[in-house]
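Given next, in structure tokens, is a single chain: the form predicted on its own.
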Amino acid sequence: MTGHRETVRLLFGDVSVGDVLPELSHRVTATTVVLGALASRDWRPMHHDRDFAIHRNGTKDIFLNTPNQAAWFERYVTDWTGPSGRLGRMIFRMNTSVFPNDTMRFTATVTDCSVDEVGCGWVDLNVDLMVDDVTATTCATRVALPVDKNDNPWARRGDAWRP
């Protein structure tokens, strides 16, 4: 089938502390910024009105909002895990803004791998969003991966799901 790509299923045992995830780069455009703000219903003008952002906020341009950055972190992690990975939690700190014409570069390192008392396989990652040589945002994530081919983190509920 043309255009079909087989999905690789990443398992917990495939991952080790110190592993480095493949990099993701994306050139930010004004459309990237505005669509992210619209998708999250963020009507504040610094995310779509360049004149307001520059003259009222004192920034160099419109910039990515918080939910837009969160979505990029989620995409980066779940692109790596594939559909069977389930994001448990994510904490990030924005150090500087991301503007149109910036190229976002996402990198990550596995910092911990553990199986909890109910058998859920957890992988902790430190993720960086870089613009040039500057760390624009840092993010700590915890993602569940299947411990074997019969496990499904998405089926975990209640006491079996403790992110």
Contents of the next structure:
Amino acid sequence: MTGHRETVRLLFGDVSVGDVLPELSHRVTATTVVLGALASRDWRPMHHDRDFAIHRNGTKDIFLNTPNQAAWFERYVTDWTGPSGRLGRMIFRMNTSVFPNDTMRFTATVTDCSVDEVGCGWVDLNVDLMVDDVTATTCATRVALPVDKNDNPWARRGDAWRP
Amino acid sequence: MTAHRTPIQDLPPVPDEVIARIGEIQYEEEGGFPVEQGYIWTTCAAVENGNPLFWNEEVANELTDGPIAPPTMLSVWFRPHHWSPGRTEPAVPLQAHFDLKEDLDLPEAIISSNTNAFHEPVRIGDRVRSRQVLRSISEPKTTKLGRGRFWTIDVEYLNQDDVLLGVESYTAFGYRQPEEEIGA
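Would you generate the structure of this protein in the form predicted together with the partner chain, following the form predicted on its own above?
The next block holds the full complex; its first chain is the one shown before.
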């Protein structure tokens, strides 16, 4: 998979509304939750202390924190775009928590493709993090893709970048 | 044994001093350390992110004029250490959120939605500054977690040159858990 990601350079013209992204599945462990919390410098106990999560938060176990979920969504989207894809905006809505022993399943559909006034190619995605066919978190994502092989969204600065 | 949910008394009004904070810039602060490569790799490893932009210097030089951090790490750079010399109270990120929990007497809270807008890339060595703005507080609401209020806080991030790096907007639900009585 890593070798595949190194070669992908998705272009704006390669994408159409209704396209479905390849699914990503990952089994969550306590290590997933704790590693993700500490990597995002989130020391709050509900992300590493099972007793606290159960007795203070009223949840069934420790659960993935929001910044780590964001990192998972970023990974999922840029697995698809390759390194030229530049995230502009992400809107998360958390419906249920993600716990150890859950299997996360990421799915996404392209909802819009447009070129803005300054020539930046934007793709809008509805991304879902599912657990047992229940949507745990949704992430409306706006990502910029090169409009041609000479374009680089990362080179956009100031008013040329309108996320 | 049967668990009975007891009704919760309605919440008190939002104090005037809390309402006065809406729209005001609070907690302007600088991250405790410069943006560093090690944390970037730790974060990528935590989610198995193999994007060569973060692992391959040639790709980073080609696309972003050098290494950058994943955009979704924006909030990582201002989160305080769990402990530092001379501090007597544990520091918490998003202090405006914890202020509201205390001021509204809502001991539990979850983040229910989060919008991130990404601007200038964050680079190795950047000193990220943040500032918090309380945008709104809702009327009392009841959810499956309990009775409480939603609030929205924006966190704006800038680098050492005052260039905007991004804005995170958090909507949280602060609540009290329903009390339980155990009956025969």
